[in-house]
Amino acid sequence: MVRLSDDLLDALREVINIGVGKAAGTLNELLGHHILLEVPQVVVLGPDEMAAHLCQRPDETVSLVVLQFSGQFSGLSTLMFTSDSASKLVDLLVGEETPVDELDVIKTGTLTEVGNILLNAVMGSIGNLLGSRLSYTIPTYQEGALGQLLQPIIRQESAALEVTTRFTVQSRQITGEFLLLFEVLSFDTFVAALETALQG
């Protein structure tokens, strides 16, 4: 698997920050709350590292928004919150308490919309940088054990970019994880396109 150099990783972090900034502006307008989104770190995970990542907390209940992309490179982009963080985010955005264990229309709709806005903004920024036109599916929402949700979509040969995203809403911080999972050979194509874009 191709690894990213420090320069490439810094460039990718910068372009993801641009996408996150656009998402924050859109969320501010739609929801009427000042939302600050930060990207404190971007980490490349190989197959073994992804497996180890899952093993650390396979039974943890999470909320997951999944968006499939295809084009020059293909894969899945996901936005994941722990059950507690998901409920806190929904409570802040809709102005009412939502029980942690209740998967209702408001919670599903709110998290799906937040995920859709964030994932599209980030993938759009990456596509613009690389000059790649990407197609997307309609985002889907899932809730359950981390291992059960992610294991089926992680392939042995795949690679992933893990981005930790911090939401600050009304002075309260909520942390989410953005995973960019590449299909077989797509990560090498992605890295080659990133190198070409930066050299140009």
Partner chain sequence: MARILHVDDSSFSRLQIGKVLKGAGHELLQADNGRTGLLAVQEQTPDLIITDILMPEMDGIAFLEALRDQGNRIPVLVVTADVQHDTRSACLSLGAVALLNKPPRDDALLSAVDRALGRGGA
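Numbering follows the first chain given and starts at 1. Given the structure is predicted, the values throughout are model-derived calculations rather than measurements. Throughout, rigid core stands for the largest set of C-alpha atoms superposing within 1.5 Å between the two forms. Compared with the form predicted in complex with its partner chain:
Once both forms are overlaid on the rigid core, the distance between the two CA positions of residue 31 between the two forms is 2 angstroms or more.
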Given for the second form:
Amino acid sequence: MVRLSDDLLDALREVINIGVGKAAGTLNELLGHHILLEVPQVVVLGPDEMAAHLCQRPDETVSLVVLQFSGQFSGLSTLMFTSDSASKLVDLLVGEETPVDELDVIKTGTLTEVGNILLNAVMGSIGNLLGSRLSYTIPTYQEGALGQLLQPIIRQESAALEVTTRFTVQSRQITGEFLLLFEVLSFDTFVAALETALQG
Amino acid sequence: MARILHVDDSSFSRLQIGKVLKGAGHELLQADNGRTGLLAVQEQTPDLIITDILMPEMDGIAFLEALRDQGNRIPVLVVTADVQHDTRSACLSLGAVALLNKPPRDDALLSAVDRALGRGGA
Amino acid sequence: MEPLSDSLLLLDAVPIGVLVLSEQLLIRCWNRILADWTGVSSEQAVGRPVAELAPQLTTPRYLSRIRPVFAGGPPVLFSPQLHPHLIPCNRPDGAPRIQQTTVTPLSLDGTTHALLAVQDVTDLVLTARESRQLHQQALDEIRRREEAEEALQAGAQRLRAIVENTVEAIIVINQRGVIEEFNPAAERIFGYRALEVIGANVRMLMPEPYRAEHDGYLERYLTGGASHIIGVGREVTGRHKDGGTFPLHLAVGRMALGDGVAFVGVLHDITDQKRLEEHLRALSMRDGLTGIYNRRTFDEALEREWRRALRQGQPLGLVMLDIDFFKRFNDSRGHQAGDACLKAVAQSVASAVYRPADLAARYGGEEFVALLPETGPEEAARIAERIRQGVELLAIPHGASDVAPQVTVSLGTASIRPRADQDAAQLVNLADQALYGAKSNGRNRVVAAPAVPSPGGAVTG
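Got the form predicted alone; any chance of the form predicted in complex with its partner chain too?
Entire complex below, previous chain first.
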């Protein structure tokens, strides 16, 4: 697997930062509150590291929005919220008076949309930099134990970019973990495209 | 032709914006957060400051506040990924002359720089 | 506008609303389902700007998300929870359709279009809501039965004491609607003595048109259909003995009595609660310190007026202003004086705009705005100058200002005749930049933005 140089990693972090900034603008309008952003952290994980990473908390309940992309490079783009962050977001978006029975429907709808906003902004920002056209599926929402949700996904992938982005709304901290998982060979293509884009 | 200090934690962003400024004949100084930015302002007295907002250690808002408290008269231009309106108002009310969203178009950046320099110590 | 090829006619067969938009936001396809929902036929819709049929879609908050789709970006979802009524259309019963919308790129004639698939999820959402209500009703029924049994055991006397002393008004009627019980709390809110109403029909406590309908309710309930009022509390209107009407909260329970039934109504007067709600709503539009409209009200008005100006081809004017050296004023004169100054300037701004559609608001900190529908650049600048003079005439001593011995303001004005490819933020940006021009050119002055915004020259925002 190709390793990313510090320069490439920094460029990637900035491009993702721009995407997250744009998403924050959209979320700001939906929430009606200012969103305090933090600098996102970006880490490259090889297949072994991914598995090791998962083993730390396989039973944790998470909400996962998944977007598949294909083209010059292919893979999955996922956004994960812990159940704590997920319920804070739903509270902020639809109000706390929501009846518990309706919560599941509402949660699925609103979190899919929040995931859609963040994933689109980040993928759009990367796509702009690389000038590559990708095809996307419609995003899907899943909820359950982290290990069960991610295990079948990561087994087929070669490498991942893990981005942790934290933001605070109305003094409530929300953490989203963004995983960009590449199919075999796609990661190398991605890195090559990144290098070309930065030289241009 | 001016001495411009660019404060941004991303070396990528410093490189991209630096290329455009140098291409227009400006002299370039760089710092990677608000704290090192303040030192550079004191030691090198640039004609214009360009700053990012989201930075570790001392972010752009704290940097703008510190500049204001020191009675700074050097014009400040903000270039940030944060497109929220409150961020914009906060920067402008702290004395920034204009705000551009990342990534700035080359022509938009240069014309904002020219306008900021034309205003002098406003 | 070219009609779409025949293959797209199959979109008429699918059970979802389909709308295809060109990058210029013109409607290229409007399928039969959408025609059914909106009453606008495909022939009428195709070729028109979508702003005319679904104005919400062209507001910046939606457009900024849809735009990337034209560049081949990922699909965009609008969930029914956050955006239930993207395309204005009702169900046959008049209730707005709750929609879930997915926007995907579609290549047509060599360019990328946006395909909006609109699913009517009203039934899903309502079913979820209904099942929750049924569940709640079943629980209520069980609780009522338990309570009734308890009450029986506690004895009739205790029950009477409760009815007599409770703050809730209780009225019991028989199946013909005749009042059998009327407790002291009911006497208080309706102004009648129990003796005056017992034996009379409960209709006397209702204003028209509810009066005439009530017998129908009872009839329907007794002939087997469940009444919508049984078991579920709701707001109704009551009629006082003096003829006045007032809002009530009413919950009705059914009570089996030998071979007949009686209905127990528990009511309370919600006049005060209503008044409070009104008051809170009014407050939420206002800025707490200055009493003029707040930022949120301005933002909403801006979007509304922008759309109106776009539709009517009228100019929309905006004045943005800022108190000069306000921080120094605060530092030298103290925060109380600062607040008083903000209030006085706010009043001055509000009194300078007096047409009904004009709106003066506090934009934040020491910044104010005046939104001026149907106002061109010259008129906007004149109004700004009026504001500037008004503030000068307030003659609030400053002492720490570089420009004048009294408090002054700097103002930026702009006016745009909106086009479909612009958004309201551009007007704000122009006025904002003009304001900074006023500040950097010596303050205490009005600077007007250039009449036509140059597409490349403005700072990107």
